[in-house]
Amino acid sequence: MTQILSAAPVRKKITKDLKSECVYLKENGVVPYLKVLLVGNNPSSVIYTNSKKKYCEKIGAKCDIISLNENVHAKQFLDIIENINNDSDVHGCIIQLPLPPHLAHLDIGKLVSSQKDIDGFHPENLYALMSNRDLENHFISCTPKGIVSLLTEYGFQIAGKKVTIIGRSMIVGKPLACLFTNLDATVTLCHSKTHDLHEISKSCDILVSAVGIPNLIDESFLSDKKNQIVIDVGMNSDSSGNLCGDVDFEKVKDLVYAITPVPGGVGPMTIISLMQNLLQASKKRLSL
């Protein structure tokens, strides 16, 4: 029977891990504070920053959500974000994509302090990632990070195992390469221009699809052997209106060893290590 790998019970258990890592920062005077950048009313991002703000709260953190007119002007925006580096109190801040048009242009990724880049986003925190070096005063992108840790918590081994992973952007498929090939994995990182991508991603042991099309793989992508671990990252809508992730669920289920739900898989998992990160980054003040 096919394992569905649901980020409920890893949840639980590092929720109460963060839980008792918050009480010892504050019993040491440290408030583990996050502000989180909205601008405009996209709904899926209104969605996902209140999930991230609830979360925060619910293991003992605190969060600020600084929400901006879509029209916001450049300089305000940028004068908002040097205000948040420059305070001492606050140790995270994200910047909740997608930006608008006139914002896009901006490179997100030296936008915020890499010591309170929680996302993983700035060149620092990339380039511990490609070298596996230092990583534990730098922070891991979150949705790979939380990719790992799902991996882990139910008992895969991820050493020796060959990765297929569609998708090449910054946020999942190429620091996601980086981290599974730091772990030993060998990994074909694939996007629109490859050939075989079928061949391919029938040949691997895990294949992480994060692409953003609804529904695309199927039954076509996977091997006939029903022995491989498929990690959904999509979170897309259907014809219908309806949530459903870059995989065809019903169609491939049976078709897998193991197979992450959208939604309950991946997402949860990605809000779950951007606290790991705050933390981490809360814990630096102990020190300082």
Second form
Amino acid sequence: MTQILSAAPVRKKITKDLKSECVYLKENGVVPYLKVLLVGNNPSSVIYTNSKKKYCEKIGAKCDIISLNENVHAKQFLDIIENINNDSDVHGCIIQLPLPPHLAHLDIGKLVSSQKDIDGFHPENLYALMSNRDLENHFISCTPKGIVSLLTEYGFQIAGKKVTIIGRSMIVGKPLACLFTNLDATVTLCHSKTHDLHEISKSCDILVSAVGIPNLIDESFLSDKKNQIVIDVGMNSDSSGNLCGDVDFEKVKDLVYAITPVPGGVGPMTIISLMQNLLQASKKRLSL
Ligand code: GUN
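With the form predicted on its own already on screen, would you show the form predicted in complex with guanine?
Full complex below, order starting with the chain above.
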């Protein structure tokens, strides 16, 4: 019987810990505070940012979504970030991606200060991840961190495993490849120009799809041994506008050892990781 790797039980357990940590921080004068910058009204981004705020408040932290007009001037956008960087009440700041084309030239990873960059996009945070050093004092990107937490909480070993990641984005594919490598997995990072993608996918232990193509992954990507773990990072709309992953769940679910659902798999784990990072940032303000 295929194991469905739902985030729900993990979320229940971690939420309890996050709530207690929040109480402790508040008792010691620190109210964890996240600011989310949202430019325009991309429907997916609106849903994600609202989910982040809701979960933030559930654990007892504070969250403001700063909604900016689609056509906001770069100067105004940068001034807002600078004010957040200088505001000692704020512990974490994220810029919801994607940004509209007129802001796409900005070097997004360098805008939020490294101490508040709980998305883990800043060069200092990425360097810590790449070098596998001092990670307690840096932030690991949320989706990769959430995927590893999910696998670990379900008791899967990562060391020694062959991992295939499809998708080389800065948010998921590249940092996830680093994180799995740090954990002693052997990683193949694939993309649109990869030759033999099917063969590489079939021969791995853990297959991660983060490409954003609805139902791309079907039985042709899988080993016939039914021994693989499939992680679906996709949050796509199908032709009827319904949320669906990169993996054709119905076709694949009986052909693998374990699989994450969409929704209810990687998505909630990303938000949990964001809150873990927020509390990590907030703890730095405790005067011990
Ligand atoms: N858009 C999609 N995923 C993410 C994420 O993890 N962080 C930010 N800032 N934007 C996103």
